[in-house]
Amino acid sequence: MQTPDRYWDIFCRVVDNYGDIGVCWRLAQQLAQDYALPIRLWVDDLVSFARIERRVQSHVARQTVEGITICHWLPDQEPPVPGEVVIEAFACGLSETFLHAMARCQPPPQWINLEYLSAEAWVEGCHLSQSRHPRLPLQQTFFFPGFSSNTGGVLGSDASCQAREAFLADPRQQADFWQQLGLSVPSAEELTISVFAYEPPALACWLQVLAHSPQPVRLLIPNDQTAKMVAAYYKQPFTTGACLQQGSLTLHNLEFGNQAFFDRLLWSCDINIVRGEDSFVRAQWAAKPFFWHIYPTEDGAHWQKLEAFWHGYSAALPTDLQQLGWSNWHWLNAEVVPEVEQLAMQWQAWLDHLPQWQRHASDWERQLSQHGHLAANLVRWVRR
């Protein structure tokens, strides 16, 4: 028998894009900073990690950033002594050797399976459910993030909300951020939209609509999949730092920044288009109108998640705004591309209610806070 190490271990497998590691890195930082917990973060893909956190060196197997021990997680490596808490993020699958190392500990580590975020009704019934390992003396607890008090809540922090309020109240901070981007401060009549999506089929159609907008529109696009679609559509280079002008529309390709940069980007825009899980949550904490481009699944199950969230998110809105909002979220996620004229009408109808969308985004952010933050709820459960 061995005694568990003092660490909280977090295991993350980067499936694709940056959502999994984005969530795990934010969680690791919050647990370390707000609760002074010793965190060991195991990541199988340090190259992807380094794109959202430049202090991470992709060739270094063990390193420390912000007091957090970051380890390259390799298959079949000799397991360390497990920490007192083991968080398996998104059912990433712990190795048999590590599971056996956990089983040799006395007492065994608290094994938590941190699940994906969902607003579906079944989540409340599964939150904190437990399952015994079929062969080893181990028990895992399923911890489900969610949007009600009967779930684990969503990942956020009071400090981040305070930083947002300070940023929005300080023109100097805002001007410095635009200068960092190499851009001028947006004019009062200009509409500024961030776009961090996958590859929405309707993107080209929407770009045509924006190019004929009655007001100037500025699209800010981190250099990723959407930027490649823009380059292909306009048949022009659109690399980091590039700017394209099409009628009323100006498109800027931004260098991919870290999470603090991305938060400020969301705070600075009138509207945000986000994807996956991490940016989806950050858009809600930004308290700005947003559109969610959910990760599409082959079996179409993503539509259930999208509709479940929209149902809860829009519940306080009048029926006509619920329908209008859903029609615009729908075209962003649909495989069938709408006609330009149809999309132009839908988009303008949505914009006509921008002040209402803004008030609703602020109301929703306050509602989220009432359920407690994910990290706080997790620590409270472990220490119960």
Ligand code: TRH
Given for the second form:
Amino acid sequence: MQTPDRYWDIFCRVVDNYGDIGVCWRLAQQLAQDYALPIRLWVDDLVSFARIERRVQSHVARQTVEGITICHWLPDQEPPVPGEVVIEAFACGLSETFLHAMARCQPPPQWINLEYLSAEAWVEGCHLSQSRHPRLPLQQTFFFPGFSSNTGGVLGSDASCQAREAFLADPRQQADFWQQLGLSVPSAEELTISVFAYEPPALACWLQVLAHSPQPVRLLIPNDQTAKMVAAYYKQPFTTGACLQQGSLTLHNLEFGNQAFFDRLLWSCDINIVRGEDSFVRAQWAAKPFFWHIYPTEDGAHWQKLEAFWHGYSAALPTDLQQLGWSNWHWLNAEVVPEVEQLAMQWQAWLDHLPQWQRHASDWERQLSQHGHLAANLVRWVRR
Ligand code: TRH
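Could I see the form predicted together with 2'-deoxy-thymidine-beta-L-rhamnose next, after the form predicted alone?
Let's see the whole complex now, leading with the same chain.
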């Protein structure tokens, strides 16, 4: 028998992209900063991590950033003595060796499986459900983020909302941000849209629509999959820092920054296109109109997830706006590309209601915090 270490261990396996580490890093920081908890974050892919957090060195096996111990998680290289709380993110799978080490602890660590965020109804029934290990004296608890009081809530913090308010109230901070990007402050008539998506089949069609827009449009595209599509469409290089222009449309390729940079990008734009899980949540906290390009799954199950969220998100809107909003979320996610004329009409109809979308985004942001933040809910449950 051994006593568990004082740490909270978070295990993260990067499946692809940045969503898994994005969620784990935000959670780790919040637990460390707001609750003074000693956090060890185990990540199997430090290269991806370093892309969204510059202070992380991808070749260093153990390092400390923001007071958090970051360890390169290699097969069978887990801590010999587990921490008092073990958070397994997205069922990433703990090794047999580590599970046995957990089973030797007295008391055994609180083993929490942090699941993916979904607005689907079944989540409420599964949140905080428990499962016994088939052989070892261990029990895991499934912690489901979600959008109701019967779920774990979403990751967010009062401090970040206050930072957003301060940023939006301060033209100097905003000007500094645009300067950091090497860009001018957008003019009043210009529409700024951040585009952090995957590879939407309708992208080229939408770019054509925007190029003929009656007002100037500025797209800010982090250097990832969508940027590659842009390069292919225009048959021109579109790497970090590059700028392309067509008609009313200007496209800028942005270098990745850390999560605080990404938040400021969302706060600075009139409209945001986001994807995955963490960027999707941050767009909601940005309180700006947004489109969700959901992570597509082969079995098409992502449509249910998308519809479930849209259903809740749009519930307070009049029916005509619900339909208009959904039709625009739909083309972004659809495999079938619409006709340019059709998309132009749909898009313009949506834009004509921009003030309503903006009000709605602000209302939703206020509503979001009512279910408690995920980190707070997690800590409360562990200390129950
Ligand atoms: O990058 P994502 O789309 O990835 C994930 C994974 O693919 C995962 O397998 C899948 O299940 C999941 O999506 C749903 O996820 P997301 O949420 O968009 O995460 C991106 C993270 O990158 C987020 O934390 C914000 C961060 N980021 C920065 O920190 N700086 C940047 O400049 C940019 C563009 C993003």
